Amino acid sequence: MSWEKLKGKFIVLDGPDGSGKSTQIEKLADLVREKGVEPVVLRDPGGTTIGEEIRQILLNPAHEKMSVRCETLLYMASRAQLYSQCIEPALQKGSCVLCDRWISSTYAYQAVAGEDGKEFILELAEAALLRTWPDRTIIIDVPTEISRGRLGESLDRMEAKSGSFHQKVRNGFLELAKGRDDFRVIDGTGPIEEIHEQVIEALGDYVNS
């Protein structure tokens, strides 16, 4: 297995709430180190002092009246600067950038549950980043029944959201994924190491020589 063609990727993971991709981010991060890849591990929305900001009015439950397009557009915006100061550095550095969500987060959440529109939504995300699409996006695929089952009590906006809300969700992912050579659809419902390893078998034509 070369690892080193990981060097300058984007690799994302993404999937409904409670699907476990921050586990298996930090799993996939400690891997990638271990055979010598210089990991950098972000999230979106976030990873700045911009996209902090950001992230707290998005997910804060007080803000229950905001528009679907509202949200669209700060994500989008969050997402923007996490490219421009961190990812692109990151990238031309020889890094492999690890991001839990991306695009097909707001695809999924804004496009197809929000019903914001599909075409407006890529359309933005062309005109608003400097890159569009991760190298690789995985998707870890969970029942909406099970993955709302792995939520806390306390819950933000989005997380609060309805059983019904969170079902179009998770098929947003599965519809964009549907026919893309750059993403992978993974089975997030076993055991964390069996999930670990999917997810390195979705990374196999990066990694096996």
Contents of the next structure:
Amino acid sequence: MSWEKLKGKFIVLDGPDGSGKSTQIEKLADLVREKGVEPVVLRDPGGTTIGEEIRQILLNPAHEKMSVRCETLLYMASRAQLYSQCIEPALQKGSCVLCDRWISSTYAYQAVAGEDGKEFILELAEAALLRTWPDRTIIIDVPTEISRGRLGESLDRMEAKSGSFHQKVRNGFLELAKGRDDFRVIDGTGPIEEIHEQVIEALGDYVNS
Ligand code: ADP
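Given the form predicted alone, corresponding form predicted together with adenosine-5'-diphosphate:
First the chain shown before, then all remaining chains and molecules of the complex.
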């Protein structure tokens, strides 16, 4: 099995809060490194000094008055910085970029759950970003009761939204994935090792020669 095809590839793990994205990205990064490909692990929003400041503004529970349109634009701004500062140079160097969240999150949270307009968000992403879509987006799907149950006591501004909001987020991810062949949906309810195997399988065409 050759992992060379992952060089210069942009891979995203996405899904609801508590779906296990950060856990799985770390495991995947270790494996990719072991196989001889340099992983660059990033998170969206964040990953740059500017992006981390935008992240603080977005997730601060005190910012309860933030409009969904403001949210959409801040997420997109953080992402624009992350792409030009980190993702594009890493891909050009032949690293494998592993990113926790991307456009799929803005689609699920702001377009579907926040009702900010699906077409608007997709068009905004096309206009604002040098590159809209990763090579592969893996959605970790978990029923809302399970993902919420995995979160700690101190919730950020997005995590603290209602159960029905988070149900819509889950549906938003599934809806987006349905129409795209660059997306894979995996079941995030089982043990960590089992999900890791599904993540590898979701990269199938890149890791099988
Ligand atoms: P996310 O980045 O999607 O918010 P995390 O990877 O931070 O999710 O996981 C949230 C919590 O759930 C962490 O405490 C993590 O250890 C735990 N967790 C992750 N994957 C699983 C799993 N498959 N089963 C049970 N708990 C898990």
